[in-house]
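The chain that follows stands alone, in the form predicted on its own, written as structure tokens.
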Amino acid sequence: MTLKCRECRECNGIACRGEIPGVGGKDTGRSFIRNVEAFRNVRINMDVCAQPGNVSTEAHILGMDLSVPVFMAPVAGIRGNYGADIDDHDYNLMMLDGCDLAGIRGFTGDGIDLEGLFAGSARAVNDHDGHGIVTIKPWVKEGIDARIEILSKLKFDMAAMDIDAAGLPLLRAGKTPVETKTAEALRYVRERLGKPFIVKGVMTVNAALTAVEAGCDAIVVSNHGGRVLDDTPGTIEVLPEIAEAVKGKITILLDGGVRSGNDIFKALALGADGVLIGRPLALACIKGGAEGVRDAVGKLQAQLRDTMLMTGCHVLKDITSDKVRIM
């Protein structure tokens, strides 16, 4: 299979900068690159002067029991962005199968194609006993209502809105456009859904507090993988200030630049409850199907377990800010 993705040794956005369609970041690609590089400025404090004992990576997030605090991020446009000879429906089926095998959950995608991309993805979640998070783009009210009508007949764990997709030109210019969202607009979606609701695309304290005001259940600190605005900070750079403002008021997830179990550890230490991973797990799914996802998540889990062992952490709540240092 010949893919647009170069499958770099480290998925860091350098080789594919500006390649959209494709997997690169917008314009210079610096936002994507920064997401990855910023993790390298967080160092782990090794400390094995600790009580011996078993290490568990199990997490309980938003009522879901997970083998590791990882979610597959929403990915859409598989043919256009990855060059893979599969459509989004088949990708989502494999992705959700892989998440089931790995003991995690996945986010499905959304797009202009209401019946094909959105409804097909939502039905894939329904067919997995509702085990998945359905993503809705930040459409104007007409587009939101159409999608909620589809969801009213289906099973799904919860829904998310990637408000950062308001920056996608193709969606802004569509027949049913996307828009930025206020607390009132987010509250409308939460109340119509009647399910836990996640807001993805939070990069400031103001946005996090807006999600809390709207009654949302979780936020995802994310800059859409660097695909909507050039020159943003890395997501791990803004996480501590956001966590300081809303920790304990709302579940905090982080997306962007997570490439290893060490990175998962760093995100948890700086205030996240879990992470989303997009490009690397999407590529594992495209190339290896459900088993590819299972194996990739298993590697992340093993890395996280090793890091916890070498820092005196037995369970996830032991991963605190003193376990890392920011350089």
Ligand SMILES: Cc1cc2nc3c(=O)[nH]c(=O)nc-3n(C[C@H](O)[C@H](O)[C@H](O)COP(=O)(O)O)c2cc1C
The other form holds:
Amino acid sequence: MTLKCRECRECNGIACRGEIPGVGGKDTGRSFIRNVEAFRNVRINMDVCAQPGNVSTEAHILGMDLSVPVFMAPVAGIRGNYGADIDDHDYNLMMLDGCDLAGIRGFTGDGIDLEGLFAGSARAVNDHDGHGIVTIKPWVKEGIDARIEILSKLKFDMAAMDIDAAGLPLLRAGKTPVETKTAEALRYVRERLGKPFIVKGVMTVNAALTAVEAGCDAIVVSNHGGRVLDDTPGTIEVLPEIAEAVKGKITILLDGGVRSGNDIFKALALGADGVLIGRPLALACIKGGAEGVRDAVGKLQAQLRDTMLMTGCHVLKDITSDKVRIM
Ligand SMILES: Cc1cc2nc3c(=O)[nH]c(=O)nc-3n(C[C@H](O)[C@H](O)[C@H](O)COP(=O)(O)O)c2cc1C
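Condition change, the form predicted on its own to the form predicted together with the ligand:
And the full complex, kicking off with our chain again.
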């Protein structure tokens, strides 16, 4: 199978810049590239003068027990973006199987195709006893209501909204378009769903405070992997100011450029409770199925465990801001 993704040794957005459909970042691709590069500006303070003992990467996030604080990010349009011969329903079934094997959880995606893409993906979550996070795009009320109607007949643990999809030209031009969201509009979705609700696509303190005001349960500091706006900061660059404003009021997740156990460590040190990973885990799934996901997550977990040992951390809450420095 020849994929559109070039499967680079490091997934850094350079070879695929501007390729949408495809897996690249928008326009010059700089937002995607910067997500990855910004992690290199955070250095880890090695310190092994600490009590010896076991190291655990186990996490408890939003009531979910995870082997490692990692989620598979929503990745939709597998045929169009990857050129893979698999539809979104089957991708999500495999992806969620992989999450089960790895002891993590995954998000499904959304798109214009209500039945094939949204309902197909949500049914994959239903078929995993509801263990997954269903993502809804920021449609106008009619589009949201149609999706909540579908969800009312399915099992799902929680839902998310990628509010940063509000500017996607294809979705803005549709019969039921997407729109930007206020706290009131987010509260409406949270209340109608009656389940934990995650706002994905937060890049400013204002957006994070809006999610808190709306009574949401978590935010994902994210620029959609650089696919919705060129020239944003890297997500790890905005994390400290967002964490300072809302830590303790809402669960904080981050995605964009997380490629290693060290990157997970850096995100946790700077205020995240967990991370989502998009392209590398999606590729592991497309190429290797559920076992591919399990192996890729196992590698991340081993790296994180090593880094915790080398910094005197036994459990995730030991990973504090003094364990890193920003250059
Ligand atoms: C091909 C592709 C499709 C995506 N589809 C969605 C989607 O439907 N909903 C969503 O919230 N994010 C979507 N994303 C963004 C990811 O969820 C995530 O925010 C991003 O990929 C994280 O960056 P990373 O790939 O560098 O880890 C997509 C990303 C890619 C590459």
